[in-house]
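The chain below stands alone and is given in structure tokens; this is the form predicted on its own.
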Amino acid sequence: MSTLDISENLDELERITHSGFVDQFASQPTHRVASPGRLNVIGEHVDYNDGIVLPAAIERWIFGVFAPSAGNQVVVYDAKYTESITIDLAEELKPQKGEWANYIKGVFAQFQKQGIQIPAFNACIYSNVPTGGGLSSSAALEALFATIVETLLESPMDKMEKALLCQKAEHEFAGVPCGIMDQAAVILGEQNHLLKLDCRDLSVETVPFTSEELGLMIIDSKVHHELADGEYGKRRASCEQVRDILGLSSLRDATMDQLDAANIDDDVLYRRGKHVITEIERIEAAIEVLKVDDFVALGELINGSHFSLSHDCEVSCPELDFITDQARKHPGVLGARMMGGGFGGSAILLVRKDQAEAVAAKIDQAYQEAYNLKAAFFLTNPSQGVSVSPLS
């Protein structure tokens, strides 16, 4: 048995939704919309520095199926956790503690204070996504409701102004004060290519990521902790601390030279600002090796990248330092790192396919033994952003 997951694909997802949709609303659905997660190949805590990160969307996705409907409903059906959501377009939206449907409210509450009247629909939507692996599951909810939104609507957004919808409805409604990498990547994702994003200045070009030989294998932890308990924004307050210390408009422009000369005594500060410094010398470095195909070159930085996270932003954890460790000891894997916000989630590795089952199963039987957990283990490349065509 393969220790790799072969998760359903579009087809499957389809099939799913549409079915769930017939059930749950004794109609047929018109649009079919697909919404990836995303990974990020290098270059975490430095979007909300205007730093340059390099993401891409991934083969998973939450689909959906859906049709306009009468009233001033929306009601969600998920056919994965077999339980609806209904949301009253007629009175205020307002987040909920704990409720996945604040994601969506959130992106309904952006349209509407443009003036924009949310008409209402059925959907029905399952999820191949791990949710809490650092893979954005959020950002791909957030999406796949703005895309509906438009749809319906007939006013196709232009990309990066949906992404920075996405985007505040997560941190008005989530109460998580993310950057744009997530949105951006899952809206504007390109298949075989990864997304060099300027988080300054909004700018993204694709950068070719093909090898015959190589691949991305993400390792979902199955650890997972709340970036909205308060972690996330104390570093972003950290890095915010330093830019003033060092008297710029943000530390996208910091060196080291800067950050030694000025004898921050706090070791704490140091090191967030070391961090990301360190970090975005790093992706651009990574740019300049994917150009010439330096496939050893780029797993050095994402080596570099995690003891950084680990050791400097502190936002690793034993389970993921150990993922990584042991994925680094495999001649398969030329550069380990966790991924994401951090405190859990997932990993992300460069790995040769043709040794990938045998990296996923011994790290598999390492991390059962000294953690008594089940990672979870897929293999994916570069994928299309979120996409929505009618259903004939």
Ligand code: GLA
Given for the second form:
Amino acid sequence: MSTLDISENLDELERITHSGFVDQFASQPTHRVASPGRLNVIGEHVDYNDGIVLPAAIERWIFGVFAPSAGNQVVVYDAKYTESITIDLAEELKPQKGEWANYIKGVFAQFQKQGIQIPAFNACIYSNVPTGGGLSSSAALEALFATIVETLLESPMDKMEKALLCQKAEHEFAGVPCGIMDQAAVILGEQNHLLKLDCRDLSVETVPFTSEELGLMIIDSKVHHELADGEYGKRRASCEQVRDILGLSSLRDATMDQLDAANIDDDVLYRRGKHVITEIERIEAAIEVLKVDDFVALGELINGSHFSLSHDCEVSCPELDFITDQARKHPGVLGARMMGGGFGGSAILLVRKDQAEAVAAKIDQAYQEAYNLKAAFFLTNPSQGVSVSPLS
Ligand code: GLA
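The form predicted in complex with ligand GLA, contrasted with the form predicted on its own above:
So here's everything in the complex, that chain up top.
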């Protein structure tokens, strides 16, 4: 049996949500929308420091079908967990601790702030983006609902504006002071391309990423350490402190010489600054090596990113250190690192496709022996960002 997961494709997701919609609402949906999760090849904990990141949308989606409805409610049926939520549009939208509806309400609230009235609708959704897997299922959910609203209003938004709206929803309704990477990746993603996203001026360039021999493997460690949320904010605050010590407007402009010259006696702060500065150097190097398809060099930069995230940024965890360590021992792996905010979630590997199955099986076994946990493994190509189309 294969260790690599095969998940529902877009047609299957449409079938599931279509039949869920008909059962639940006894009517036909008018549109479908596919909102992907994201990966990031390199550039972690730099988006909120005005850095450059190299993410892509993945071939895992929160899929939805929807139709406008009469009245003043939004009803969302989740066909995976067979549960519904109802949002009353006549009431003030407020976040409730721990609710997944917060992501949807957060998006609606941003539209309302602009004086836009949310239209009533029914939706049925189904997700194969692992939740809590560090693959930005929350950004996918935000993008999905922002896309439903703009579609029903017949007023398409600029993609980056939409990403910024979703980021604000995350800040204000989920309480996570995230950067722009996740929302931008799930909205602006392009098939077979990475996005070179400059988080300072929000410019985006696409970088082709197709290879017969090499692929990107995601490994969901299935752990999520609870300190994650508060620690993310602390990393951000430490970076701002270092920036202020260096007297800069952002750490994007800092160099290691400047950091060393500042004689920061707090070792933790020094290492936080070092991570950001060296990670930005690695991204710049990665962009250069990608131009000449030097994947061996890219793999080394990916490994370097992990060590820096683990030792200097301190956002890894024993499970992700173990998985990436095991991965590097395999000749089929060119590079391995933890991905996303950290403290659990997923790792990303640059692998030789013909050895991917063997790599996954080997890590799977070692991880089960060491941690008694079953990770999930899958290969993905960079995919298209959120897309919507009418159903005939
Ligand atoms: C989370 C945040 C992103 C980014 C990453 C770390 O995914 O949502 O904005 O900061 O962590 O690179």
